[in-house]
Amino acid sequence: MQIELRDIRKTFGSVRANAGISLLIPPASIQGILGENGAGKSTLMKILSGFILPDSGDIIMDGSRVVIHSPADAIRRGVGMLHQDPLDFPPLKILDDFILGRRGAVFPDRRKAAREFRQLAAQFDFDLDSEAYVDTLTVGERQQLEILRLLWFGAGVLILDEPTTGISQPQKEKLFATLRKLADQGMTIIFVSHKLEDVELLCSRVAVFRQGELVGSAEPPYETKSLVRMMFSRDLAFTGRTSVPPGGPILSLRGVSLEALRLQIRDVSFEARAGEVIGLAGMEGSGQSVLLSACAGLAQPVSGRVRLGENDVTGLSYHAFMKRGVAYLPAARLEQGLVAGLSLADHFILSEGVGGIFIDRGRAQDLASDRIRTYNIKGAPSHQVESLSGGNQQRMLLALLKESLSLILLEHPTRGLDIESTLYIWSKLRERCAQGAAIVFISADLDEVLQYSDRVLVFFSGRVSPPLPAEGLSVEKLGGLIGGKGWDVLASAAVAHG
């Protein structure tokens, strides 16, 4: 199916999300949409997929002008969208989620649906059990389920919004193989991303957005510097790893064992020292989130001891950890990190305690405005936090960090952020290290783990490696460990590096 967008315009108050975008997307192609956070990529795709209506402009599908009123209307016209966080229902079985929303009989034929589900899954080599529950799936498997569901609904155009955020390297490779196969079968794929490497690796053409406008396009072979220049209107400086000389221990775990649903972690021991960055790498669900929660007092060990500095804090609450200078930034931004319905200024009031008996609204507005500028958040103090894009919500979480911290724990700290924002955020985190804080973070991006970590803990099915110096690792070696290969040499490697 050929898609043509003509002079699409959309504003939200004073913000020009799309400023007259015109784009032709040929059938059987993988069209990349590249741009920084807030460039207008997701807005345009939400217009095409029926989530919002444009203020003006036309959508042309195979030569005919159409008006798409809703996501259901879009899927009837053959357009399906896979969101950054898949839209599914965790309490349901996979088959029930697969069927949900399908037009037809009030009581669907489950046997027929299960048979067609298995046939589709086998076609793309997806290992999904239709009787399992959605909440047992990784993000990558949830994406696979949603792709199968959209194909079953008859999608001929598949839109993917930042699909590699939060999935592992093997899951990304599987996803890319699936998209190439779909394009070969005649589908039109629209791949929205801020990741240059993903676009260059996958897409047959790319359109670059900046501040709501289409500023350029390119076809292979791509020139990375040219794409960066189009995205940001300037070149960006990429720096190597910069380490801070480590100080004394901030966080110490000794023989810690943890239990979670379908997962046990045994006998974990390590220290995070002042000025040090420790990366936690592994397939989603391998135990790194459980361990990070224990470092914040959100999960209690079944055995072993946790210390902050000289203090034994085993069994204490998250609030007790917070009082000792610990900050925890979860991956679930709106569900756990931010409060939907509150403005940006309200969040700083809660975070900083602005005021006494009476809230100092003026000071809160000034603080919010200052942090918005510092962290380049696309929003205003009065905006509700859920109105921000995913990347801007992540920047908001980082902007809420208190000034004086000894330990910062982060799940996917640059999830959904563009290159410029990633470089900036890590420069700010490294400033924290220079001030004596230790950082422990989780990332599915192996390049990020190796780029910014001093040492790395690798997770595989509940097993945890000793801390490994990042400078002695490569993406290939780290990927092998995450997949369960090379664990027999970890103990000797740890001894060799002290």
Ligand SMILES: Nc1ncnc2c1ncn2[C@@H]1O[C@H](COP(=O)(O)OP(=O)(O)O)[C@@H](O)[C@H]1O
The other form holds:
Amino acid sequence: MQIELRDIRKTFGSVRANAGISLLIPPASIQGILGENGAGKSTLMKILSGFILPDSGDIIMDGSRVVIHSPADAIRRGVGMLHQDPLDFPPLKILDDFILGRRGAVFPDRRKAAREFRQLAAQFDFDLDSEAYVDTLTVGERQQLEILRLLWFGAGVLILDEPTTGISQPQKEKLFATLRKLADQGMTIIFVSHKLEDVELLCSRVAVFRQGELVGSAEPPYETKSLVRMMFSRDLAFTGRTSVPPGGPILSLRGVSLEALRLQIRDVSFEARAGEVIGLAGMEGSGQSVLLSACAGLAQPVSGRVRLGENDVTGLSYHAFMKRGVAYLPAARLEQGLVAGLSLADHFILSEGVGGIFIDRGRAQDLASDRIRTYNIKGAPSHQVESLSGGNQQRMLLALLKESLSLILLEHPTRGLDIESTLYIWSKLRERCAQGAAIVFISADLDEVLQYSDRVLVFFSGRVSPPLPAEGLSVEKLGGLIGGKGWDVLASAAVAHG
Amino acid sequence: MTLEIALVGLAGVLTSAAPILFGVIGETISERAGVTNLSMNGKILLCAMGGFAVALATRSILLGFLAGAAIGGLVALLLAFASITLRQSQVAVGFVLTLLCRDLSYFLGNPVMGTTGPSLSMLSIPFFQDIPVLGLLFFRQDVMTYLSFILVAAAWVFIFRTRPGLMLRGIGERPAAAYVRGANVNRLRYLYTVAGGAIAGLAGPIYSLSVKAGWKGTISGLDGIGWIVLAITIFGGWNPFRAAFGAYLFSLLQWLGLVLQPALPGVPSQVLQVAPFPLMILTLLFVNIGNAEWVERSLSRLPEPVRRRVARALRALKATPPAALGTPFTKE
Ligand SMILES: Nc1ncnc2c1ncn2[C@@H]1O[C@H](COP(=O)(O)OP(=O)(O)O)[C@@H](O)[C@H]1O
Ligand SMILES: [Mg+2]
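Compare with the form predicted on its own: the form predicted in complex with the ligand:
Full assembly next; the chain just shown is listed first.
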């Protein structure tokens, strides 16, 4: 299906999210949409998928002008969209979520649906059990489920909004192969991302957005420099690892074993020292999240001890960990970290306990504007958190962290963020380290792991490597370990050291 | 002989649970759609009075029941309009409605108070009624009791096995996602709130035309039942079968209170009358224990095979309220 957008405009209050965008997307191709956070990519995609109506402008599909009134209307016309936060139903079974909204007889043929689900999943090599509950899935798996569902609902145009932010490297390769296959079959794919490498690897054409405008386009072979210039119209500086000599141990795990749904982790020992950054690398679902929740007191080890500083905290609750200066920032920002419906100022009131029983609105307002400025958040104290873009939500989470923390645990701290926000977030985290905090983080981005960690723990289906100094690792070596290669060498080296 | 007396008593438990079942299923449907209808207590009274008055005036029991459903649906429509269209708090509007309905029932019911009217008769099912034990228990009931059995099963099938039922769960869990999948969220919420209200409204005439036939104003003994219905809906985890378990448990405890009274002369009769309420709450708390975080935490210490089995059992018991319960929906 060919899609033409003509002079699409959309403003939110004073923000011009789309300022007159015209774009022609031919069928059987992968159109990349590139731009930093807040550039207006998601807004345009929501317009195309019927989620919001444009203020003005036309959508022309295969030569005829259409008005897309609702997402259901869009999918009837064959336009399916995968949202940044998957719009699914966490308490339902996967199969129910899969069927929900599909038209048909009053009693859906569950067996047939399950069979078709399995076939689709197998085609993409997605490992999903149709009888499991959606809330047991990782964000990445929930995205997979949504992709399968959209295909099953008959999407001929597939819009993917930052899809690679949730999935592991091999899953990403699988996805890319599938998208190419679908494009070859005549499907129109719109791939929204702020990741240059993904776009360059996958897309047959790229349109670059900046501040609500289409500022340029490119075709392969891509020139990274010119794309970056279009995205930011400026150059960016890197802050890498700083070598602060690590202090005393803040977190130490001794022989910790954990058991999760389809996974067992045996006998993990490591220490995170003051000022140190530990990266947890591995495919999604290899055990990193479980280990990180154990460090936060959210998962309980079946054996082994967890210590915070001098204290044995094995078996204590998250609350007890929090009281000892541990902060945990999970991956699903809006679901676990921020409270939808509350304003930015409200969040600061909650986290700081401003003014005892009665809320001192004035002080809260000052505090909020102060933090918003320090953390460079694009939003006002009165805005609700869910109206912030992903990068700004992440900054908000950082801004909410208490002043004195000894241990910061992060899941995908920069997932879905553009380069500028990523650099900013890490500079802020580095400041925390300089103040004596230890950081343990999970990332699917190997470059990020190598660039910011002092030491790295690699996970491969429940196996955990000893802490490896990041200097001695290369992307190739780390990638191999994540994929299960090179572990025997690692084991013998550890024995030689030990 | 004593067995027969016990069986008749238990059959009575099934009969007296019927109105509670209608109330609980109606409320479950409404709450599954995301609308809490707190008007239940007053509504049951108003529907009981209204149903009785209509049946008395028209000499038609059927019309009496229809009147009960109509009043229930109308009250729910008011709530839907206030909460969905005017976006007012469901809790506040529900409270006002419950008080309003109760007072209206006492006031409007004055002319028919104390009169004897028609009442539902037993409808034995031929052949089945002669099955030993079961016949006496299940097949010598009135028509509304039979319907209450069917209602529970039908509601379960609808919610968990049909396409519209799936969408019903969707609009109560995550209306934005349901909207994306083609639901007209607010229209469906109207529909299910009114339908749930009408089903719950039938509880009224079941009392006034069968279980406690007649209308006796403030001494009808119906005030308070609506709150029990709301509690059972919650403890029932918005699942018809679990809710039915709660309703039967409550009726059984009430009956035991009556039966045991002569056998336990030392215990003040008030204690036995009130006992079902705390007992009920304790039992249901126990059923819901899988929801507690500390349970989950202590479980993780068990050996893996045992833990997995216990965890699966608890997950099956686990009940979470519809995530969007009480929150209005707007498309962005
Ligand atoms: N519903 C909304 N209400 C108010 N502002 C919004 C809303 N959606 C997006 N915006 C604003 O519009 C701009 C573009 O956002 P978006 O399209 O999400 O950017 P991108 O997807 O490129 O990161 C941002 O400044 C964002 O804050
Ligand atoms: Mg976006």
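Since the structure is predicted, the reported quantities are computational estimates derived from the model, not experimental observations. In this text, the rigid core denotes the largest set of C-alpha atoms whose superposition between the two forms falls within 1.5 Å. Numbering follows the first chain given and starts at 1.
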item: Rigid core fit then D125 CA moved by 2 Å or more between the two forms; value: yes
